[in-house]
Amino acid sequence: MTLVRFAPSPTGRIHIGNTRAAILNWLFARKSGGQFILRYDDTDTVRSTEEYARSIAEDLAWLGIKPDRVEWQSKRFTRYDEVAAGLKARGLLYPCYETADELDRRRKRQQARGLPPVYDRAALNLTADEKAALEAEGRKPHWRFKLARAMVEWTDEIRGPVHIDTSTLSDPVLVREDGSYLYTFTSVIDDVDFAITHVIRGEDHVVNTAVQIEITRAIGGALPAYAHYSLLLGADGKGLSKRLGSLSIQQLREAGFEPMAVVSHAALLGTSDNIHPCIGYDELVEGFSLSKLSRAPARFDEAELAQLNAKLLHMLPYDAVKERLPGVTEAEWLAVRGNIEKLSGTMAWHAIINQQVDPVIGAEDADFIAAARRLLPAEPWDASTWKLWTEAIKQDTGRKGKPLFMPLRLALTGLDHGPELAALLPLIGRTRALQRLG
């Protein structure tokens, strides 16, 4: 069974990067009959809270995702600690004590001397005295994986073959000086006991990729298949990095967008295919495919956004709104939908055709008003009244065009745009129409 995993830090919210991640995953594993796992990344006791793994679940639901499974790694510490003492054992997870300053003028020394500033292993030539000596000093070592310094190659299903040298690399640490892990470290050993079959994840990753099959390799876990998607730029085309805490899922939610259009625009971006509005995800599963992904950089534009929530809400019948608007009718609905751009602008035109509104009758109109008032039709209105009533005001008046519709539409509503009229007409009703008109 196709297995896929959503792994945020509940450190904080998440926003418009690492849902698209959530997303792809949750579309993949749709089309291919799998599961979704919803794993939170919680080795960061102090960091990481309840409260934000509730606001992500919230999110996620949010956005119409129900993960089949959901993990914790705080819960997982035996295993991690488990795997770590074999690689220490095997001398792959090797003791290192040098200090945040001290790595920072080794690279400064290599850099200068036209060398990769790689770390150089060095704490692998110390003696037992040196490091007893270290520790009496009150220093703790952190712990660095021992990679092969050989090629790593994969298929990558959205970047095709990648070949990366991990002599290139310094060895990773994966355990603190306080025995806390680090993320390369536990993902591995999560993807393997989950049997994870395919890790989709932003292009950031593709050298983390390589240290991570190298880890799997060493702990004898079988390797999931790798795609990397192109990160999301600004509209400006700079990247999105220092301005995602402006772009959660939360904020977007209490901004008015709808959930479906955000969910298109993240499935969408970057894709072969035109971004569109889907009403739900069937539309998106069918037409998904990694292969669609483009590696060119994808643009996320607000303003894009916006646009596709308006054409969304343009879209949608009124079974799936009608509870989120107390006392708006079907009518109401069909004639508004057409000019929102967010779902609370319904409530302001059920305002305008339901109570008392300021009219705008210029004095240079007034008799047109009082003639039209005077040749307002008798109910029962329907679709038809407008026109019928407009071509008598017409006949009346001799006005046409913009100097006969537009005195007409600041009289009855109060505003110079909005819906059709013909469709408002008949929900203002003739009694509001005529206190409207004077």
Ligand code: GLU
Contents of the next structure:
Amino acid sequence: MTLVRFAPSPTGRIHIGNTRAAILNWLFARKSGGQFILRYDDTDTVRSTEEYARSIAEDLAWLGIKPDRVEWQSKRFTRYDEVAAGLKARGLLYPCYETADELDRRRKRQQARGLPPVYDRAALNLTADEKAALEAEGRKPHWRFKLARAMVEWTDEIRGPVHIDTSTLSDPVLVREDGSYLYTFTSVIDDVDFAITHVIRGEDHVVNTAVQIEITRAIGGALPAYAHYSLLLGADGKGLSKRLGSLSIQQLREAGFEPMAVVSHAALLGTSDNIHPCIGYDELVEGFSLSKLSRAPARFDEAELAQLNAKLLHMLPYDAVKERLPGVTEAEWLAVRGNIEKLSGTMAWHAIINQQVDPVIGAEDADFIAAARRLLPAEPWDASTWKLWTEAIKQDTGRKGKPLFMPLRLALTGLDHGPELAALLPLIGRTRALQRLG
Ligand code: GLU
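Since the structure above is the form predicted on its own, I would like to see how the form predicted together with the ligand looks, so please show that one next.
Complete assembly follows, chain above in first position.
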């Protein structure tokens, strides 16, 4: 069975960038009838909080993503210790004592000599006595994984064949001085233990994948398939990373965006499909394929999201919104949904229809409006009333086009723009119309 995971670190809220990871994995799982694991990568116990974990679950729920299973790395330390001990015993995880400063100086020397800044494995040459002396000085080891220094190859489900020569990489640190584990390591153990079939994540992890493939082999695990999608750029073509803090799902929600607008945008950005609003997941699942994801970076433009949000609202049936619009009738919703950008905009029109407005009647239009008032048809009113009424006004005053409609709109709504008056007029009703035209 297809099994994928979304693996955020609960050290902050999720944003439009990692939301894409969640949505693409979710769509992939649904499309293949598989399952989706929400895995909290919370090995950094200082920065990870339960509150962030809760907020991630809430944000996913708002986006309509319901994990089939939830896992916490912080509950699996015994297992990580066990695997680390096995690698240490085989010399594949070796202790290093360099400080960050020492490593930095070494890197600078290598660069000055035109060499790649790859860790030189000096620690592998330490004798037992030297190690003991370093530890007596109070140094604690961090542990590096001994890469095979070979070509790692895989066929990426998005990028096609990828080759990475791990002799160009430093042996990665998998265990910090304080004994805590790095994600590179714990992620592999989880992916193997849970039998993850597909790892779908951003292209910033491509090099990690080469390392993780080696670790997976070292622990005798089965390799998943990998798919690395391209990262988002801002509308200006620059990286989004600095702005992601202000593009959290919480902020988008509070700014009044609809979940399916965010989902449609995140799911279709950077694919060969047009970005269009989808009312629910079914359509997205149906059309989903990793092969539609482009290798070129996708651009995230908030203005485009805003347009998509408006387009989605224009399509939403009353049932999808009525609970969030107290007092708004179906007829009102159908009349105004084409003229709002955010759902909350409905309430302003609800007030214009039902409450007092400040009619705008220019002095030059006073006689015209008085004539229009006299000609208001008797109730009952329906969708044809507007036409009947304006025909009569046209006969009487000789006005047509904008000079006919605009003063009526200004008097009836107080605004120079808005939904079709043919739809609004019967909702405003004769009593209020008479007041506004008076
Ligand atoms: N915790 C990792 C991250 O957020 C997960 C990456 C992965 O999917 O393996 O970058």
